[in-house]
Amino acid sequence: MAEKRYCLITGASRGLGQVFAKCFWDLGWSLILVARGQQALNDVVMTLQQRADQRVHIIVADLADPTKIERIAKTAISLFPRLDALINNAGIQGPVGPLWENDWDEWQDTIQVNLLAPAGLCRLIAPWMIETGGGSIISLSGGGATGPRANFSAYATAKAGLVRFSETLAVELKPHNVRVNCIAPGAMGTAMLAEVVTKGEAAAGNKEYEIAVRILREGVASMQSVAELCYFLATNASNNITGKLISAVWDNWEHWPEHIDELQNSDAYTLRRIVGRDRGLLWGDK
């Protein structure tokens, strides 16, 4: 009989979170699904075929409220014997437009949901994973994590912070058999992207607006391919892969296990400062 596996997914009521839930459930995992809406979570559960050897639980919580983080962790610990995977998927886009025109409360809420909530969950879940033999923490990155994203300062700041946080946590947890990685899912026709179109070209900027319109019309990345990468990172197939930002679209991650030594001894697939010599600007460095 296959060993039972347990996973907690935030932002599980729609989009990628819903795809993750179905993927892990179909592969035999028991789940805790977290999102803001009771009915939306119930609807997701209704799509999962009932199985006697699997359990699914829902937690209704708004991650914009810092007090909910401890309740989520305590509930998970009370429900499952361990947690094999924590998937920090929940995210909000936040205010769109120049920083000085942003609503400051919305800006701070974006940092809370996209950065502080995942960090808070990791802080509470990591000791449990250590005590129970290890696990995997997977966080969803997004546009702006690896380069400037004008008119989306809150979102970009939070996602860049989340990647560097994950790199740092990966080093701390490596001796304890807990892997920590981020996924860059690529551009998908999600509700968040539709919000860019709704906000309009004036707020989002011409480039972001045109990209959103094109992706909503044509599509680019596949949610299923992101789920496959997420599952790979949650299982022992990804042993010794930690502290990386992995693109579901551009990276040949399926073959990374064949090159573990090279990967572990490289800063490839991480956030790093680019200096002058990296670009042939030798006048810039001492």
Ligand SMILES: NC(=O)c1ccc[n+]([C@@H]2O[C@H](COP(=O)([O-])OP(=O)(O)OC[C@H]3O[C@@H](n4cnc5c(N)ncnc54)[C@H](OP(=O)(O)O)[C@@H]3O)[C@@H](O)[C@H]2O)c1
Contents of the next structure:
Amino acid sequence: MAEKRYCLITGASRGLGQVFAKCFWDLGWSLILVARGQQALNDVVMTLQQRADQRVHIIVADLADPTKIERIAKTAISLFPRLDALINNAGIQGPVGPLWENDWDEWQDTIQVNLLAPAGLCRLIAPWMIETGGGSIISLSGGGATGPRANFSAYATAKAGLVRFSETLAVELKPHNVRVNCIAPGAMGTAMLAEVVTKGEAAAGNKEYEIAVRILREGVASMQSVAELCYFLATNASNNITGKLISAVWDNWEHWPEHIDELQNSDAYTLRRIVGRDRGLLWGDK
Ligand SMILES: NC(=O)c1ccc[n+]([C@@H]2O[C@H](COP(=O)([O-])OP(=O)(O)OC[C@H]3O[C@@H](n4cnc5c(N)ncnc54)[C@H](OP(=O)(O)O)[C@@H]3O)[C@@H](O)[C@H]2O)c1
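Now show me the form predicted together with the ligand; what you just gave was the form predicted on its own.
What follows is the entire complex, opening with the chain shown before.
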């Protein structure tokens, strides 16, 4: 019989999180699904075909409330013997528009949900993963993590922080067989992107608005391919891949296991400072 696998997914009530839930469930994993909306979580559970040897639990919690993080971790520890994968997927768009016009409470909530909540969950789940032999932590990056994203300063700040946090945690957890990676899923026509259109062109800026309208119309990134990358990172197929930010759209990750030594000894697929000589500006460096 196949070994039992356990996963916790935040933001599993719709969008990408729901696709992750279905993918992992169909591949035999037991799940804990977290979001604010109880009905939406129940609806997701209803879509999962009943199986005697798998369990699915929901935890209704608001990640904007820092006191809920401990409850999520304690509940998970009480439900499952271990956690093979923690997927920090929940995210909010946050305030749209220039910083000085943003609502400050909304700005801080965005940092809480998109950065402090995943970091807090990792802090509580990592010792459990260490004790039980290892695991994989996967966090969803997003627009602004690798370059400025005007009119989305809270979102960009949180996502850049999440990537550097993950790189750092990856180093700390490497000796303990816990891997930590981030996924850049590419733009997807979910509720989050629809919000950009709702907030309007004046707040989001022409470029962001047009991209959102186009993607909602055409549907650019396939959420299924993001789920495949997430599953790869959750399993031993990606052994020794840690501390990386991986694009579901652009990176040839399926072949990375053939190049593990080079990958491990390189800062490729990480956040780094670009210096003048990298751009042919030879006057810039000493
Ligand atoms: N869509 C894109 O184009 C895009 C691009 C790059 C990266 N991403 C990232 O991918 C991830 C998933 O995005 P998505 O597009 O699937 O978003 P989505 O459709 O808006 O879903 C977000 C999920 O997070 C949950 N959530 C939001 N706020 C929460 C809170 N305070 N506490 C608990 N759960 C909360 C939502 O459930 P409730 O509302 O019920 O709580 C929902 O399940 C996010 O981290 C996002 O930043 C998305």
